[in-house]
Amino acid sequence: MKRLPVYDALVIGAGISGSNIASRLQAAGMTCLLLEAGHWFNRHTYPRNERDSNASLFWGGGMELNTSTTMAILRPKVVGGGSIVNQALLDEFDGSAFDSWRAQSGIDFLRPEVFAPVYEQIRKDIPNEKLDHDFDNGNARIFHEGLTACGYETASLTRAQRGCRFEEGNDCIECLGGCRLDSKQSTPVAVLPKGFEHGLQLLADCEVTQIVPGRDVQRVYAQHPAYGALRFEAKRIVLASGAIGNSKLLLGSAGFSEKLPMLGQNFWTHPQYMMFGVYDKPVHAWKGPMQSWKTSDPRFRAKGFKLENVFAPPVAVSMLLPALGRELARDMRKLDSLASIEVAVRDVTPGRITRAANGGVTIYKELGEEEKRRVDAGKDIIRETFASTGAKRVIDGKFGIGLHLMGGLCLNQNASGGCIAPDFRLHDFPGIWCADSSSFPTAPGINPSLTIMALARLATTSILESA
């Protein structure tokens, strides 16, 4: 068993929470290795296909489905984690996602007059672009004079990018599985980089499967395919694994579900269900910006949904169609004809996170009464949506996505609310930190990824304060 050097810090989890918080420890001064089970990759090695993307980006060769296999859990495995395979939106919260974290968690700094300087600073250090709306696609346009059409509201999308060359006809549905332009501000392209001028050490391909927590010293075991069983010590942990991955490395360390009963508990995933429109002219849904509007109607929110404008490969797309063999195989042959349009809901009914038997996860997530009334709401827009623009057919995806994964851990003033102090140190391991979407109290209903960011740099201070 080979043991590495004492660290100051040890980020668990190379995604948008621990690519920050480590680069920016490094840089302050700290020595820091951070720890990644999935692989690193670049704009020269990303998966070149559908099918490979889906096995080498994703935790359980593309998808975890809930215990009644009803949802589909997506869950990067990577380095740079979500904001690999995601589309890189940069959505502030507003004060109702604030005001419910608030009221479940019992910390007070959770407001947007707390967070507004935070968002604005991460906007000036990381390129964006607000989306040119000259290279819409038609599924773009569907949504937008669509909705304009029907009474409500959009808006256009703002994304961390820099150079898309869509006008050479670049398509960014490619975006899902790695941009191999660099234009897409992934972690590796716009954070990782400062943290590795400052000396940040970060080891891919290292699944970490246990915590031994210390007083002055904590001590982690992991596995790596080419160095075999590693140990690594450190005067402190920084959790960054998100809802699914913390939960599970906790669950499966000695000591941590007897003083923090809520481990696992408060698991939340923005459920979203795809719904297709068939034209009889070609939409090209997977032209140019894959996404580019979203809905900013008030009504939406106070209903707890949000529409989307997306699309997705031609095998989701397959898997998502409910027709099976040639009624399928006709609907594909549709593939240029079809729009998407997808309802988000913001959920209030807790899931929970469970360790298996054999040592992975079980995901407890089911949709709750008032869920399934927020996604029938969204889903009559929809049809009212594609039926003014004259869709021949409306297609009902078949089952749900959990793609934005929460909760699990949670931000609250006591250990019988949550697992994580206001300080975001973990209560009663106060050499253990966390600061990622595993943090989130309740579900917010707007995409996170701008208040992880937001997040990772407000514990990051708390981390140097205390050193």
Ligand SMILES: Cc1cc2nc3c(=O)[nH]c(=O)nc-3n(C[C@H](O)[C@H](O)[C@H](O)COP(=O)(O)OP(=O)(O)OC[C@H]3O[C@@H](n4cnc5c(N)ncnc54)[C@H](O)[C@@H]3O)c2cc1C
Contents of the next structure:
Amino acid sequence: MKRLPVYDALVIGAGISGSNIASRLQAAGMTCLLLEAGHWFNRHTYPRNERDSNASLFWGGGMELNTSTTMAILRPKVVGGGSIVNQALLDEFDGSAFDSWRAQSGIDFLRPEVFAPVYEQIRKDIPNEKLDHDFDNGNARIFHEGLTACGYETASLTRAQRGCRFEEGNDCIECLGGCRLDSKQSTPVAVLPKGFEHGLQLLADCEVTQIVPGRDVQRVYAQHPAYGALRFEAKRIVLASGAIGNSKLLLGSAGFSEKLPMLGQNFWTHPQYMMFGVYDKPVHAWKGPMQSWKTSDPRFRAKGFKLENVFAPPVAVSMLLPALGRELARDMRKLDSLASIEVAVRDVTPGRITRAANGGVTIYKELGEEEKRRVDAGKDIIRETFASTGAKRVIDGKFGIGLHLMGGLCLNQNASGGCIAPDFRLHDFPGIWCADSSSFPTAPGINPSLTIMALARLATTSILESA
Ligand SMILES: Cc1cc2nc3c(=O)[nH]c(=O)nc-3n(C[C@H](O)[C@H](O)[C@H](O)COP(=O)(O)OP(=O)(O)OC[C@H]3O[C@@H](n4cnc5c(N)ncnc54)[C@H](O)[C@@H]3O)c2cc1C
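Structure of the form predicted together with the named molecule (previous: the form predicted alone):
Time for the whole complex; same chain goes first.
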């Protein structure tokens, strides 16, 4: 077993939170090591077909499932985490999201006025732009024109991107497997280089398997395909392996479950369901910018859902279409003429993550009656939108998708309500910190990345002040 120096901070998980915290701590003068279970790709090496992307960039060889196999959970496993595979949509939380966070956590600083200046600074630091509607594809036009005709409000989306070169015929759908132009501002493009400039170390393909907390020194055990079993030591550990990753790690390490009764609880996913409209003309939903419009109708927010102007690559579409056999082949032959709108709900029925006997995780996540009502309300509006734009048939996607994986640890004033204290340390474990998606006390119903970056900045300040 190799032994390495004692770092100021070991950051576990090089996703959105981990990349930001590690880079900022290193830039502030700490020695940091960032450990990532996934592979380190770049724009030249990302897998270039959907099947290989799924297998190489996600845990579970592409997806994990809830216990009733009704929801696919997509959990990134790659340097950059979700920032490599996501749509890079940056949305600010509103008063309703922060109200529910404060009510659940009892933590007073979770307020719009605290986050507003942090959001503003992130928008200055990370290139982001509104999508140019000159390049809208058929799916975007159906979404915008249909909803407008039905009397609902839409708005342009802002994405962390620069120079997508749509005029050259680039299709953003490819970016779901890693952006080959580096126009998407993933953390390896926009964040990690600043850390590396200051000497940040990153070890990819290194899965942390256990944490042993200590008074002055924390230990981490990990496995690497080339280096074998590794042991690292640091003054502090920052957990940044996401909602499922952090729960799995702590549930598999001795001593945490006893002191953190809420470990693995309050797991949220913003469950999403895709509906397809079948048209008698080409829609080419994969062309150009993906998802250039969003719903901004306050009635949808009040009812706990939003509609998204998305499409998916062909393997995913074939999985989401409910037909089988010959009927599925018939629907897939219409791929050119399919439009798709997704309903995503703000979930209120908590899920739960436990450790499985084989060392993996078991994910309990079901829709409650309230979420079912929210899904149905969203689907009614999607049907209306497709009808108003001349769809010949509507296909009702019944398989759920979980992309926004949140909670499991949760910020809370007290250990009886969540694992993370207001200063971002675990209750009862002063050497272990966490501010990633697992810290979300409730489901905000809003894209989470921007707030994950904001929490990362607040946590970095807290770590530096405590040093
Ligand atoms: C397809 C898709 C589209 C999305 N679109 C958007 C969007 O447009 N806007 C938005 O705001 N959000 C979007 N999201 C959600 C967003 O990407 C996530 O909420 C965000 O990435 C979570 O950040 P995180 O830092 O908590 O975890 P992640 O970014 O998931 O990073 C966690 C990292 O930890 C690593 N890890 C886990 N366990 C271990 C271990 N034991 N040892 C070492 N490393 C480990 C993982 O491999 C992973 O790389 C999308 C997600 C998906 C999947």
